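A lone chain, given as structure tokens: the form predicted alone.
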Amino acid sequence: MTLTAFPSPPPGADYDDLRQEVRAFLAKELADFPPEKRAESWNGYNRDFSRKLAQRGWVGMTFPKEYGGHARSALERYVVSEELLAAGAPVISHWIADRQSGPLILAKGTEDQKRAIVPRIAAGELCFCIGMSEPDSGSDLAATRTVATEVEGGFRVNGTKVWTTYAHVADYMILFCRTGKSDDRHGGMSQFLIDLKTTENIQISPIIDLGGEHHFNQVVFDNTFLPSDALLGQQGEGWSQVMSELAFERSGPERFLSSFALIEELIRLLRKDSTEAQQAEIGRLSAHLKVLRQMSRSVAGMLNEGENPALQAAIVKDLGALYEQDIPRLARSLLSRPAVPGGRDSYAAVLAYTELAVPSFSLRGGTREILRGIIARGLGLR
């Protein structure tokens, strides 16, 4: 079995001044933001808030200055991300674009694509969605059946994507699909940059989640024409491109802080009156969180050095989902108070929201089964 290292982040990577600046901003901007809204975590949608962050230089932090970015480190971006998540800030409008779409375009896009798109991401103006998962294949991206066929002047796309978060409001999608045949299961794949506001023959339909909310969508491409310049990166290199993209998607603090509002509510109540057994459980929860944070910061340090920590990111994603999904169960074991959606009791409202949200945590960003296959291969067990 191959051992996998999580190197320590570089010394001096705490950036306390930046952290305090972000906390002060959030304390003011979210002063009236109730706990049940904070529980939405990075699923909260507010374009104006994303623009305010961009004005402070906290979107596109790692992007080069020539493309509207700020040339800061991945570890500085991590600090901002961590504080936004801990505060339950509504960030989905820019989150995907800033986290993975922008870096992918910078790494693989043409100069025209970079100059047309990346500065608008850094300004908090663009919302991106992810065109990966499909019916009957889910997180098994190698089983994708959406096909882009070459025609004069570009490609015709046919197929369906599913669980596409915020596609109904997104400006762009990065689509992963087949463009050719290959004996290699991972060959013949490509990615496309799609303007969802102007491209015809795309049908976006809502998928309502357990909480009755509309985050997910089904996206159908019906003989959709994409011009040649919509191709992102090299034709046929989609698999390697999407794997590098997923290292950004799977490793961040959103993989273990999505249930943080419930942890805060739980501690708020137990701080007033708790037994030694309850305190021990909170200690275990906190220790687990600290380990996940260290692993995630390690991945941020590796990304900062230009490495591709796909294996480490998969481990963080899998362990983080287990952690987040267990928090409602732990809360119920420590406090015998019912979950009440939209109630006056903030703990009850946050518990109700989180219980309905957590089943999706082991689906988004890759199902547990797919992740563990990646981890097994990376460890030399398959």
The other form holds:
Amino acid sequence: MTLTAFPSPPPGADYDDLRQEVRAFLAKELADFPPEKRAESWNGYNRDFSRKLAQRGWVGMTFPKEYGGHARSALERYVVSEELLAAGAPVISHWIADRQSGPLILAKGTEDQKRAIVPRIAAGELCFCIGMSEPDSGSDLAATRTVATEVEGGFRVNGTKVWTTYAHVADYMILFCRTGKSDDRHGGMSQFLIDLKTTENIQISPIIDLGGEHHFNQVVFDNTFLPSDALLGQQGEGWSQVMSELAFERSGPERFLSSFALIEELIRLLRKDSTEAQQAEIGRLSAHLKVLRQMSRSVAGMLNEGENPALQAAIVKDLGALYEQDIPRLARSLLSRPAVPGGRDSYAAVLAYTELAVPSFSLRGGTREILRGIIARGLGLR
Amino acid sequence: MESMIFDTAERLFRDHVSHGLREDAAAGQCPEALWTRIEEAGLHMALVPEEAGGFGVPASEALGLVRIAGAHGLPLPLAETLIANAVLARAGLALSGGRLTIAEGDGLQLERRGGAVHASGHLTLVPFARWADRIVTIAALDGADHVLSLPVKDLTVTPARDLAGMPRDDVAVDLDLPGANAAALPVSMGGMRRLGALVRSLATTGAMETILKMSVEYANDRVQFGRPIGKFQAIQQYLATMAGETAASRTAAEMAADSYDTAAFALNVAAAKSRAGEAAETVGALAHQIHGAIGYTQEHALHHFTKRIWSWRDEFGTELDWTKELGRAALSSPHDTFWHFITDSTAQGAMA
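One more: the block was the form predicted alone; return the form predicted together with the partner chain.
Next comes the full complex, and the chain you just saw is listed first.
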């Protein structure tokens, strides 16, 4: 029953000195950053902040030094990540590149791609987005229709991607699309590294979410020309490349800390006075958080050892989404204090923001149902 | 070393802990012969430090035996004996051998009578008391924790049982204990309630791993509507939920075991026992839903495991007891933020 085993992270994985450095940095940089902005969690966008973080060596931490990285362990990166999230720092500008695009380019890219791109990610200069979902291909990624056809000197791409987070500001997209026919449902797929600032015939338009925020976009490729060297990894190997990204994408602290600003607001109020029933609920919330954090750190330890803990990552994401989605309900059960969007009372404003954010937590990065299907197969269901 | 002691235990339990043995034990029959084998393998001494006669495995590994025992539904006080021997060794008392058990000592009054310590009062729901040679407990004397080693033959035991039919006896205590059976605990181990909660968390995890395995096998084998029920998404979702809860429980229990004898132990046990208890609710309910009516019978093995996890939730502090303790610690902590409290591995609990 190895699926239920999450080995303890190696001793000394606390990296307390590093943690204190990050806390001191955040205390200074985010001194005037209000709770309702912190509530945006890793959807907050601030390029300057990402650059400053990079100047401290905290972007691209695990990348090799020859590509501008810092050759530090996944567990050190973990400490920085969780401190950023717990503080509600605006990290999206570098987050996706740092988490999965950079590691993917390092693993599968050509030497030219690595030299051109990775040092700029580590400098906090580049924002990446992910071109996977389509109007008719959500959970069923293999139903992708966007196609890149080989032409002289490269490829012509046609198709539409949706839910593309921060495509409107991103410098690069890693596109997942079809490049050939295959009898295997997962065959004939490839990935491309697309420079969104210089490539012509790409139309990016906003999709406004129910909270009124512009994070998502629709991205239309209309006979878009990509040079041959935009291909990332092996042609036809796109499916397995994408699958290897998922353990990075699904297991991090962003999978259970997205509502953390509301937790801090709630506890700030309860600290003054609490009943036994409130204490018990905060205890339960604390127990779950301690355990999720240990599971997530365990996966970071496995990634550090070069393993592919995709199943354990799916478990972390499933449990993590349940946890972070439950926080508004929990807060409302403990305090009778209405949500007010943009309200002057920071608890009310954070509750309002978080209530509107949580439905997406079990959709993005793999729906609950898809994750559970993966877990069930991992258990040995025939 | 880890694999040796684990393999030994796994083999021993696999070969000897059968459905029939669990049935007989639930009917009141102590599996004496199996205990002899456990003693011959030395498993009962695994948590005792080397200098006190143990064999020097790290505590986290020794405690791992409890998870394996839970996975087999072992109807014997191995977890209790492991803890009892470790506590006796810590207090410098003799390890007299035999089957031992543990009890919370809140119901005892101690006083000095000449050179002896007189103990009186009641111990309730003592695991396996009537099958044990001694009950080891911790109670206060002159404001300090004292370890008592109570010979069961000198106590009045009234049989009672838990949901799984395992002995959980009421014990009346009224006796003088010589120095050989009572000593101050020089360094706290967190109290018997906490040590008990630790082993119940581990055992619950092991039992849930077995319940999950049985449920996967059943979902693969049971055919309805022309296909194995595991082909249905509803069943797959149940199994995945059980896996998540079991994994969380195991992580919590192992985190507590890893912190045995450290500052983090107190709150890690609180997290482990409450998380495992909560998981037991979900895992038990879904396992029975998957197994259908056959799982609701005595002839099927499932009930031995689900009844154990339901019982263990209530022992050595319920979810409510432990979440209150953890919540009080979080809300009264001197840390600037909740996050600082959560990440401080040396954060102390607010003792009730």
